[in-house]
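One chain follows as structure tokens, the form predicted on its own.
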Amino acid sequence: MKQKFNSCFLDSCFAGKQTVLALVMSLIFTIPGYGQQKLTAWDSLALSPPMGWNSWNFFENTVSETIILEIADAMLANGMKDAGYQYIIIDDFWVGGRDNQNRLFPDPVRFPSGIKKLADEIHHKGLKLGIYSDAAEYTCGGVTASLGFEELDAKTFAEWGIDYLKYDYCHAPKDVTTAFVRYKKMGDALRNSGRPIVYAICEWGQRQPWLWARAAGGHLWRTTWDSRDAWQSNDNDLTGIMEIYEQQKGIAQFAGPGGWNDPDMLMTGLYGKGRSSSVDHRFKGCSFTEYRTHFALWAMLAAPLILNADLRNLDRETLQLITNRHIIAINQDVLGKQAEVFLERNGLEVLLKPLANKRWAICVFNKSNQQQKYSFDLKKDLDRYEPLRVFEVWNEKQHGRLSRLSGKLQPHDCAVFLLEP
């Protein structure tokens, strides 16, 4: 299987040892049959893409134990836990510093009870707690991070009962060699901590982590800059949903049970209220149609489903979307395949995702700014030759045998189908 490298990766921006490392990692992960080997206990921590909630975009530096507990209660009350969401992740700004034994401690004002007690309460509710650090001296927000203290911090997280670590890369060198070494050091520390902790590598895709992050111990790895609450940002420094979507093409082969491409968190339900995702209030959010497509695309891509919105105040339409059992089942399918674009026509894209038991998920996506009609022959256009039953996800309509998918889509809308023999 050939792996395409962009020109930057093979030129002076990744010269010398770092290029060699990336090429070696690429060869490892493109060996025929890779990914079909027996999964280890470490891999089994993320046999399907993680589902949960993260504090960053909505609460940013105001996150507190009170907010985390209220979010947990909301997740129980609104049906999200029953739908499969389990991780509640505290992002940046939770750290108060290090004590005289160099152990991290939380901000005493916003987390007065400590992280261990908070984790115990989260676990009592049947949920899991995630936390955040950075592979440098300071986090993106400028508080104490983990460089040089990986073993101690991993042991501390384990003692607190942490279940998930998001590990960022602000204030770190740009080369891939250093990134691999730093991430592997924390990965090894987590493995040896005595507690199963999902490891989320967050270096923003700049060093092509899909080539090496699994070897560093990662269960998921960011493939892009931070997502902004905009359908398309048209800004080189701020990444919209569509810019991120385009960046996922060509890397599906690296995702699967135990390790996932991560196109960043879901903007669904924010409606411009995110502190970080709507920088200086310049982004007003998306329409419900766009959020629905965003959610469906991430499910098709086998991406982690990590929400940011205020779960305490979700509107009914958004709640029904994010708990849609059919879309979640597509995302969580045990086969663990990431969808790829199978067909492009007149502003439409058709994504095809293989599912277990010889089933398929199809997403017909209208990228254009005009209404589009679609009509696809299952045999001629989509290479599906066996007789198939078709289920329309949004309206939950079951069809008998169909030979053609057809309909019309408003701008930025999508239709999702399940096909089975």
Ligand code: GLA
Second form
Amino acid sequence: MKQKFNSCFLDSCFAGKQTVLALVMSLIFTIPGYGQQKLTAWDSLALSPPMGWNSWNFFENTVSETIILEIADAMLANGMKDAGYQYIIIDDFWVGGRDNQNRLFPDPVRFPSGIKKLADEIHHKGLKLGIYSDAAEYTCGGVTASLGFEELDAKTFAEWGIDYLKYDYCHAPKDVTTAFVRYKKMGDALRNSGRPIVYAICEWGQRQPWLWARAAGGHLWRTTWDSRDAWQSNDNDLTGIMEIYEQQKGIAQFAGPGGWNDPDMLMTGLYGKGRSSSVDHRFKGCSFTEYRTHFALWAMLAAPLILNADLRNLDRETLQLITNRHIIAINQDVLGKQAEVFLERNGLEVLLKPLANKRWAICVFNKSNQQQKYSFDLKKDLDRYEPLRVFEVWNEKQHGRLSRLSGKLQPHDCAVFLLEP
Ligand code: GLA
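Could you switch over to the form predicted together with the ligand, since the one displayed so far is the form predicted on its own?
The next block holds the full complex; its first chain is the one shown before.
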């Protein structure tokens, strides 16, 4: 998605009655203790951020059942499934059209066996299948979408055995009221479909979905435009990883079990080989250090961990990174808190994520372009008063009880620590 609606938020989305809707939603969602509300069965479909893989950036309009099955096999063989990855999501361009009963059917060339058979095979491998549509007549890629057929499509997805729907917003009106109505329509249809289906809202954060997406039935909602495979894109129309990271600040309170801020998929491992993520080979990808930081930051942010790289051909260090059990445990922690920046100093940011059982994850991130030394007193700088044992994640080093975290970081690198009483 190009950023052509960039002015939507300021122009019209919050004018008049939209402002009222946004205010009402924000009041509901900021009631003290909202996060501690009783979780419903629907919420329980995403008690922790979804983990998986999506076809978009690498395969775009070439996605096929063969590719999906090969990716699933790769996920089993390379240890990703054991590490917690579950969803294989077919993004745009799977639809062939509607039949004479208005039921969606897949592209007959790339999905000749049909989606039901594919879902059965994916389930047989112990994984889950996701699919994609759009809250308008056409998807972003221009194929048939779900507007006006929400109930039928949700029922079809349920019958096929779909476990996750990503619902996009191309070709739809800009205002927040329409967005809420259209997303709720599909949310209700999914709830009534008879099958538990995780609902991923994708309107690119343009109408502050963190205020209303949960009320529309969403389990996750994109907070930004599409990520590109660049540390920093330096392009007004296309967002790099750092531009997206900055946009996650100030919305942590809206994430929690059952509903997650989604800063888009992981570029980790793409190395400029994606299509949309590189836009005509414009973005050449990141260094391993940058991908590692991207992965750690997304884990700290309690973001969905959805890979895009070709899992059939991952290099060893990428595989080790994306299956790092400590980072995944931080992401999947049952408290479901999104990390916030606690301290900024000399181009360094310290993110803190409270974890269950009085533990903490701390990420010291060198945003600057120079090597930086750091030394933080746990009490004075980071307000951790109780004595805590410190475990350093990358080198798996148990430090015992420390009063200070210190070290040296190369540009764009980060150190991750687990602290426990
Ligand atoms: C939009 C979404 C992307 C992807 C494409 C498919 O741009 O934000 O994640 O789904 O559409 O066309």
